[in-house]
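What follows is a single chain, given as structure tokens, in the form predicted on its own.
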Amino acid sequence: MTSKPNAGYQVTDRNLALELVRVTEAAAMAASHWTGRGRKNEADGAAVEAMRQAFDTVAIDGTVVIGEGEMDEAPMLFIGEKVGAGGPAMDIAVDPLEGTNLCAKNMPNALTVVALAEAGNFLHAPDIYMEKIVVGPDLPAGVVDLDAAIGINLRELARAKRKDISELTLCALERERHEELIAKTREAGARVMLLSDGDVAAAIAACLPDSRVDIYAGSGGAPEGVLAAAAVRCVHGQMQGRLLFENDEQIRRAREMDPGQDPSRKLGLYDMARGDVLFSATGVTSGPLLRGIRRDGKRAVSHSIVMRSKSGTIRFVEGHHDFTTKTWSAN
């Protein structure tokens, strides 16, 4: 069920769409300082920084509820810490270097990420896998489903899409356990696309037309998963999810963070980001998502995206920055 939005939000929320463009490009500004030079703790500690730092002149009383882990594991930006400049209370997910290896490499598909929702919105969930799957908008509902077989889920989705399975394309991260996930989508007749890293613009890139990606599907992150979500909510697609807990603290956590509700439940996509949410992130590296940060100098050249639930609407921004009047991104 939707929550109502506060009449602070209602007023602010396309200006905090802006707001938040400018958070996630000062992250990737940072980060692109250490984009090929091998040292992604490097990295991601500037996109950290940067990303706090800009928060500070946002319009808003947040609560970081995806952060960069617990609070004895992350000097900033870490789970419970406030950040704003005060206004409506909101909860933030954030990943300041999603890709810190492809950004490390300079390979594509490094993004800076963040995603914002009022209060008790997003889903609260522990650095553990997700399991996922995710297609795009303007297909029936319940389409494909977390537990059936994909062979399934590839032929359902083929039928809605009135297209031959052999002309769908199932995105997934190239890991060891998704051998199985792979040779069965190749023995319904499909494509398989592989990344090295990044799931949350896996995730978009399934529910946007001109990215022949049809299908996420596998498992990666849970706070990438919220983020995901987020992102999935915006343009009106579709996700399914479950947390995949290794032992009991992992489970004790969960519930937790998750008080009164089953931790193994599937998880549909408003049990992930409910009520109006709003979602940015900006190319580090180049990717078919986004364009990587282009310094030359001084300067440099950004490439977001920013989405709305509430409206649907879709903005890819592109800034022009000038490094001698940011402080944040001159290194």
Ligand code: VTB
Contents of the next structure:
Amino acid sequence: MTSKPNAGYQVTDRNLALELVRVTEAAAMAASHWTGRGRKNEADGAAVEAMRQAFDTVAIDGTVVIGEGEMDEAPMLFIGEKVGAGGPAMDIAVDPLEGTNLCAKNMPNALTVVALAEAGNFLHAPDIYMEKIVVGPDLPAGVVDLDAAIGINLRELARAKRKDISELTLCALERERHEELIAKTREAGARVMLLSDGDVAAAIAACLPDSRVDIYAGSGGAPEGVLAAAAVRCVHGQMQGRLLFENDEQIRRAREMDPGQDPSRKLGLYDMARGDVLFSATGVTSGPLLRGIRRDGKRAVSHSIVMRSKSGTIRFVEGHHDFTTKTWSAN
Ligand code: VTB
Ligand code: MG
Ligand code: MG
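Swap state to the form predicted in complex with the ligand from the form predicted on its own:
Time for the whole complex; same chain goes first.
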């Protein structure tokens, strides 16, 4: 009888999870130099450069599909850029510093984020807004819907969770455009948790037990939407999205990036992140999800979450770093 040790083997079965953590750790340590210094561009630049460098040693043939912008507007990690040391063809989605303002102001939830899937599996989305709705695992499929009134969604969610609406918390970015969403949520009897920034962390929070967030809703960045979708796949939550267009140029760009599709269609989770997905995020500043980087002279401690959709394994990784033996994060 011939044994088939590799039956069902997928390229993401390689130990890429740990390699990905190294990438988000590097970016977080570089950004942490700028925490609380009011200089968001410097923080972002440091994270981008460290992340770009860290990718050089990852054994993949990666293409950035969600990145820092178009080739002519971003010096590195631009859309279409090839990264990695060679290996299986992978799609890469990055936000080297998700929450530049949070980092600059030393407020909770600044993260460095990377997601990875086999080539062709992430939505190619322009840097525009996306309407999003996210709920956690173990709920009936379709319990909430982007097109339903928020009051109905909250009622259905409460029923599925066997809770009273008054026990639910909806999380949204604090923006004028969300005034109606916030008012209607409160009218329905639920609580609202408002964030100044950082809806990738909010989407993850909606999927984790004990986070005190039952649903994330509202509009934020489309790139952050794809990254959130990758994370939501890993934690087996539910998410829908829809690109929001402000002009014809944005529609043209979305059509070019995702040919043959209606750019304003309602996107399911698998329209944004298909296949086996890996996700890693490292805290820059401390929040409920992750602790931020703690520096102490020539040492630092990092906290990361790394997850994989196929196995559903969620790992929290604590890294203890010694700058006397490293060059890339010594600044
Ligand atoms: C959104 C959100 C991000 O920035 O992109 C937001 O998805 C910007 O929104 O998580 P506004 O244009 O309304 O300010 C973040 O909060 C941080 O990158
Ligand atoms: Mg960014
Ligand atoms: Mg961002």
